[in-house]
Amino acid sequence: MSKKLFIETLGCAMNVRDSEHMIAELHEKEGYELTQNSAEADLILINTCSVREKPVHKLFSELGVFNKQKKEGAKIGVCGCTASHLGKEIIKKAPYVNFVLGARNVSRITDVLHRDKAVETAIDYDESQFAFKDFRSSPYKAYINISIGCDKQCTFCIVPQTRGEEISIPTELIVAEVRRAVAGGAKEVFLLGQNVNNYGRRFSGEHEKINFTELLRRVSAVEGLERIRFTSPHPLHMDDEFIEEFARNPKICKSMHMPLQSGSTSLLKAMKRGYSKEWFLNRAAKLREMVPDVSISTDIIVAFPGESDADFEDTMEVLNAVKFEQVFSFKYSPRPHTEAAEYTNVIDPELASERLTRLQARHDEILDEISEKHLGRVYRVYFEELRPEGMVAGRSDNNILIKAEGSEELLGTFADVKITKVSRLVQTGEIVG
C-alpha cells in the first residue's frame, strides 16, 4: 500500500506552488499519494503564511487538531513562511511536530522527512535552478515561479525575512516549464513572484539578462498557450514598455493586480513603497486608457502607524478614482522582524475598525456599479471548475468569475457566455457560442 500525504496550504499563490512542488517530490522520491483525510495520512504538512497575524495564530490551533486526529506513527511537518520566521520555536511550542521547513527550502522536503526534529530555514538557500518534479493541482492552468525572494524593504512586510533576497529563475527554465504545462493540457499559465515586473534584477550564475516585458514576449511565443496571468507586479516598476506590452499582447489576460497599500504619499514613504499617490493614479489611468475593459485589483492596509484622517481620505480618493474591481483590505497588524513593528504611533483599534468598515462599504457600492454593467454582455470564459446544481465556472480574460449551466465536458474549454444575472462575486450567464 502506498503512503498517504495530507497537505493544508495557507496563504498566497506562491504557497500553492510550493505545495505542488512538495507533493511532486514526495510522490516521485518517497511514493506518497495525496489524501483529503488527515486521519488516514502517514504525513501531514501545513504550508504556512505569516503575512498577517491571523494565519500564525491559526497554525498552532490547527497543529493541535491534527495531533489529536493523526493515526499512530504519522509525522507532522510545518512548512512555509511561518516556518521560516519561527523555526525551532515551533517544535518548542508543539513538540509533536517532526520537522520544520522554511519557504526558501522547499527542495529539501525529502531530506528533512527522515531527520526527526530537523529545522531547515536558511533564507539564503538558492533553489532558483532546482529541477522539481511535476505536479499540478489543476490540469487546466499552471502556476509557474519566475523568481524567489524579495529585495524590497517595505516597513510592514515580513516576506524578505522569510523568503530571502530576490533571485530570478533563468528564462530558459521558465519557458521549458511553460511548454511542459501546455503539453500536459494547460491553456493558461500564472507567472508568480513577489515583484514579477522586477524580473531579471539578479540571477544565480551567468544567465541572459532580460526584463519582465521580454519574458512575457517569450512566454507568449509558446505554441498552444492561450492565456498568461501574473502576480504581483509592483507599481514602482510599471513603466510604459510594460503597460504597452500588457495592452497589445493578446495572450496576456487583461487583469492587473496593483498593490496600493495606502493612498497617502507620506504614508507610502513611511512604508518605503517607492512611489507616490500621483504615480499610482497615473499608472492606473494609463491602464484604463489603453485597455478600457481592464480589471484592476489591489491590496490596502488601513490604520498603518501614524495614519491621519487626511491620510485615510487619500486612500478613499484613490479607491473612488480607480474603482478597483477587487480589493483585499486589512487592518495593519505588526509583524516580527519588520521596521514598522517598532513604531509607537499606533492607531486606536476602534478607529481602525471604523476606517476598514467605511472603505469596504464604499467598495461594495463600487462593485454593485461595476457588476450592473456586466448584464447582457458576452465574455469568453475558460471553464475550470464544476459548481453545484449542474453549473460550471471559469473566468473571462479580464478575470470576471462567471458560471453557466454545463457539465464536465466543458472543463478545459472556452465558450462565449452572455451574462443574465449579476452579483458582487460571481456572474451567471448562458452559453451562446
Given for the second form:
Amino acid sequence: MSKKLFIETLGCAMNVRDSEHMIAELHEKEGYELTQNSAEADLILINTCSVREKPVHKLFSELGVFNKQKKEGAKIGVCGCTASHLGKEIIKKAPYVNFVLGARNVSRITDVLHRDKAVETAIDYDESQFAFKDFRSSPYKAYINISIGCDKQCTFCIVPQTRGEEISIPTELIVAEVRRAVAGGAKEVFLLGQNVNNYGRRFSGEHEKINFTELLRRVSAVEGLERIRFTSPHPLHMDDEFIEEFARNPKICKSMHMPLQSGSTSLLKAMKRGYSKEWFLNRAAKLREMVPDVSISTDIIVAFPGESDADFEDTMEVLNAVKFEQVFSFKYSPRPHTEAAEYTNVIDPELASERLTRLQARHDEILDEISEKHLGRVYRVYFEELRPEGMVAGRSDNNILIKAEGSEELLGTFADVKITKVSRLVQTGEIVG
Ligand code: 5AD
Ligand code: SF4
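Can you return the structure of this protein in the form predicted together with ligand 5AD rather than the form predicted alone?
Time for the whole complex; same chain goes first.
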C-alpha cells in the first residue's frame, strides 16, 4: 500500500506552488499519494503563512488537533513562511512536530523527512534553478514561479525575512516550463513572484537579463497557450512599456492586481512603498483608459501606525476614484523583525475596526454598481471547476467569476456566457456559444 500525504496550504499563490512542488517530490521519490483525510495520513504537512498574526496563533491549536487525530506513527511537518520565521521555536512549543521546513527550502522536503526534529530555514538557500518534479493541482491552469524572494523593504512586511532575497529564474527555464504545462493540457498559466514586474533584477549566475515586459512577450509566443495571468506586480514598476504590452497582448488576461496599501502619500513613505497617491492614480487611470474592460484588484492596510483621519480619507478617495473590482483589506498587524513593529504611534484597535468596516461597506456599494453592469453582457469563460447543482464555474478574461449550467465535459474548455443574474461575488449566466 502506498504511503499517504495530507497537506494543508495557507496563504498566497506562492505557497500553493510550493505545496505542488513538495507533493511532486514526495510522490516521485518517496511514493506518497495525496489524501483529503488527515487521520489516515502517514505524513501531515501544514504549509503556513506569516503575513499577519492571527494565522500564526491558529497554527498551534491546529497542530494540536492533527496530533490527537493522527494515525500511530504518522509524522507532522511545518513548512512555509511561519516555519522560516519561528524555526526551532515550533518544535519547542509543539514537541511532537517532526520537522520544520522554511519557505525557501521546499526542495529539501525528502531530506528533512528522514531527519527527526530537522529544522531547515536558511533564507539564503537558492532554489531559483532547482528542477522540481511536476505536479499540478489543476490540469487547466499552471502556476509557474518566475522569481523567488523579495528585495523590497516595505516596513510592515515579514516576507523578505521568510523568503529571502529576490532571485529571478532564468528565462529559458520559465519558457520551457510553460511549454511543458501547455503540452500537458493547460491553456492558462499563472506567473508567480512576490514582485513580478521587477523580473530580471538579479539572477543567480550568468543569464540573459530581460525585464518582465519582455518575459511576457516570450511566454505569449508559446503556441497553444491562450491565457497569461500573473501576481503580484508592484505599482512602482508599472511603467508605460509594461502597461502598453498588457493592453496590446491578446494572451494577457485583462485583470491587474495593484496593491495600494494606503492612499496617503505620507503613509506610503512610512511604509517605504516608493510611490505616491498621484502615481498610483495616474497608473490606474492609464490602465482604465487603455483597457476599458480591465478589472483592478488591490490590497489595503488600514490603521498602519500614525494613520490620521486625513490619511484614511486619502485611502477612501483612491477607493472611490479607482473603483476596484476586488479589494483585500486588512487591519495592520505588527510583525516581528519588521521596521514598522518598532513604530510607537499605534492606532486604537476600535478606531482600526471602524475604519475597516467603513472601507468594506463602501466597497460593497461599489461592487453593487459594478455587478449591475454585467447583466446581459456576454463573457468568454474558461471553465475550471464543478459547482453543486449541476453547475460549472470559471473566469472571464478580466477575472469575473461566472457559473453556468453544465457538467464535467466543459472543464478545460471556453464558452461564451450571457449573464442572467448578478451578485457581488459570482455571476450566473447561460452558455450562448
Ligand atoms: N499587517 C496587515 N496586512 C499586511 N499585509 C502584509 N503585511 C501586513 C501586515 N503586517 C497585507 C498587504 C499585502 C497582503 C498580502 O497582506 O496588504 O499586500
Ligand atoms: Fe504568506 Fe507572504 Fe509567505 Fe505568501 S509569501 S505565504 S502571503 S507570508
